[in-house]
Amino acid sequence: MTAPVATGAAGFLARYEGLKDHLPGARKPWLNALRADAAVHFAARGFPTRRIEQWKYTDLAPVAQASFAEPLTMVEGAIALPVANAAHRAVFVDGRFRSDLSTLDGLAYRVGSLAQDLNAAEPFLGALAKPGSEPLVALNTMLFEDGILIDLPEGVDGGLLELVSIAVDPGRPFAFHPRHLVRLGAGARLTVIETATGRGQCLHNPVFEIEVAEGATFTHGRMLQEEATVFHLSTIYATIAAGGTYDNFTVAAGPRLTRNEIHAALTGPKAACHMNGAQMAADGQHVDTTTALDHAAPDCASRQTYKTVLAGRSRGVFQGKIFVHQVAQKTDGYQMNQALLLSEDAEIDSKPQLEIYADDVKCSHGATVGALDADSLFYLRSRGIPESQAKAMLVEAFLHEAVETVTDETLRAALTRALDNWWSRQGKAA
């Protein structure tokens, strides 16, 4: 069954009106109210435009003007899965949980389909997300059908879990909006390796809500590897309590347009947040990392380091804001963006920001942009290394440096493979 094709914001709103009585949780008043409120906000604002400061460098017109239809039937049967990075994995196809492809037996915590466990999700679904200020979050809240629900009790070590999202090309433009909820109790630990793959004319619009309680540690590795016909627009909200840590590393390498937006709040003393990553784009691609880090408690630390490699006629964006409240004395915040341009037609926009209202802080930010170092290239050539190989060695060294801070060996190996796969597919052609 295929619903009428949606066109722009009005089309998505029409789809919501037609589907709202059939979406997961349609008989739950609290969820109906959440969706209806999001629909009001999306109707008022539509898709963000470049007139909005946070979207100044990223044009969503190709998304807003396209016609998408949500996949209304479950894709069944065999699906080609990416190489496994963990013994336990949760697999979603077109945004819907596939229990037959997942391996979750034996885990000592709650994990599975959000749509099948909405009662457990009620206390924190929508607690962090802001559909009133983020139109893509409003769109997600309106139309999400499924997502992962992870809930670790106090003190539990959840080990390593893989989250796999696959988009299957149905031969027409389609969209899906997963809603992922992650909650770690006090002192709990978990590492998630997230892989997104897919093809076709697709809009993948996931939203994460992540709660890290006191003393808990959540390591979140992301590999966004869809093909160059996909729009990947993700929004993450994370709140980190006293002594907790949220460690995020994202590799964005593949989609036609990628927006990796992260909102993190350090809400208790000695909380820490690390947001690092590597984003790459080739001819005709656009990649955007936008972060907002809120220091709302004293004695907290944050680190952000993003590397960008651009080939052909591509464009990269880094926008990072650190906001330090007056109460957040002894804040230690660091932010760096480094871009490597492999073509005269490549373009990077970098906008680091500090907004500080405390007087006892240590905060810094910086940005570098350049081509391959001529002296390094000459040195390698003088040692008999062909030019193409020498360039490859320098690019690979630049990218690999980004993952050196990742302490989990399995995650670091997976991220390194993702970087190498991009360069072997597209970088050498530059």
Second form
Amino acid sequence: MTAPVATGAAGFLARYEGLKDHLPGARKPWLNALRADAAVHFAARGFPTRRIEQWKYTDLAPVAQASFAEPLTMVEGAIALPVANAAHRAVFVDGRFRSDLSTLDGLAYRVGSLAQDLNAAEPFLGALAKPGSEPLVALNTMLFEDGILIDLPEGVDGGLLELVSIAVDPGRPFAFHPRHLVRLGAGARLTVIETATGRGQCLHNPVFEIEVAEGATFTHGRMLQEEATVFHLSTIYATIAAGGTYDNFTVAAGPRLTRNEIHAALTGPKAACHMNGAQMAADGQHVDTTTALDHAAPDCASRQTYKTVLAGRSRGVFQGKIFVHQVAQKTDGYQMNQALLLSEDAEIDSKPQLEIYADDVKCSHGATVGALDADSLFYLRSRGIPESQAKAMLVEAFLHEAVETVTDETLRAALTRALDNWWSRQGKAA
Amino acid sequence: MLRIEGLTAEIDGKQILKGIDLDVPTGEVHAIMGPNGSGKSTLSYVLSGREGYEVTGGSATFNGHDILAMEPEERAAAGLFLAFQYPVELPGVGNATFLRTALNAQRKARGESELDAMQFLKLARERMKALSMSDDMLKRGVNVGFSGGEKKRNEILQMALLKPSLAILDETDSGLDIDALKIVADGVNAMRGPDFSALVITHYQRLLDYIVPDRVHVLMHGRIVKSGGPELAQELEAQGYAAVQAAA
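For the form predicted together with its partner chain instead of the form predicted on its own, what are the coordinates?
Every component of the complex follows; first up is the chain already shown.
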């Protein structure tokens, strides 16, 4: 059977063949080898189809069937930037670092364009996100042109850094595959607020590789807010050493299709991972959060709370897997997924999965799906609040609850704005 | 003020109210007493417009309006208030935001100017003091983590802020200790006057020691079976509902 997906994959492979001598690091044997390996994997597997368990609920056919084959031209000149959340920020336009738009002076750690610093990236590029792991990682590895490189030395407090990605509509379908590497040395701390905006017939396919060393804390807030023509497929691989913490909070609201896939491995005792988020979809949109938590050491804790709000004819997916290795005694794992359906045409697929090989663990998961609570709605209306306003209050409350656990005030304010922005622009209208 | 004539209503096809006749004139407080399952809560929900209750006959007019034809928020803006037996918890909705939104929605519906945050806070603090409520209860989610007594006091606070002309208190005494009961009763008594009426729904006579009604009605099996002065409540307490029904 010649699956239609082969078309899209073939297009990207052809593009790789044509570009491989011009891609960043084309003269570095190690990177050439990595890209070639990725091309072999991507050629063998193509885009994932719904026959693959992890993609059962999310159909990539619209991505696979589109032709994103034309090479990008560098976007130059002024670009409208989103409102700044922090003094320091790295700005990427169509996946390429724009030093003229970025403000990174005076930072006490290595941060900047991956393409311009490939030697520093060599030891850990592809170490966590291996080309053979996922087809989208293979695609990214094959074609990435740039990304951010953050390397915090031991004990450094990096404060707050903003990562901005903007897609500029060239008037034809285009794709970019940024590769972001984040490494925190022992005891280091960093908060990154990431914003993805943009428009056009676009595929944004970022891959993150995140290493959190002993006792380090990385807080990663993400706002995926591209317009409803954009396909956003992001994959994160994170590894957290003993006593380290990785906090991820993602607001996914805007793109036509969003896949927020996170793989986190707790590799040392007392490591912690918190993955929370709110995903929203309006008519014709699809949002998917897929997490895989690997408890590979004892005394680790993981917390996941995801909220989904669906309006119109939209679809949401939550798949969360917690894998507890035999060695991971005293694991404390918690996962909760709550969905609010504002329309009878909306659909949510929720799939929690626990796989536990240790005998002394505390693991729980839960999922709720529902419409707005009739009692709550009547209570508000009985106080004189009109029905539409009462509904809005309850949706906002549902969403705001998701960010209550975010302790960084700047991040929480930014996330709250993203939630409110979606509700006032898309949700309420639907 | 409130006039109910021959009101019948059902839920899920089961008839609960079987012909209620009741008149609550302006300025009076009436009590409705009755055993569990007699239709007390149904009456309060039908009057306030909760979904799921089907009115099959009769009428209810409030200040001349056919309230059964109005949306719940319209009834509220017209001056009707229901103090819930089980106030709803609303996680994520701040109590202050809730109270101010409700007050301003009603003011807006009546063509009055809305209160800004400062004006509202001043008013709310004043009313809360009278109800022995701490400021902290404004910052929390609506009824979230409130004790039973705190929830009921929050109901009375809403009433004090919204200043309805008719309040229906649905078993407001349930789950209250004697101190909380007195605070709640004081809150209601403070509202009493020529422009305020109340329908106090209760199972027990105890609340009526503190909110002394002008009239007492006994509701059984969906009908008012007996009406009288405040002494009727004492009688019920002494003899029980069965004896009253037998005599009726």
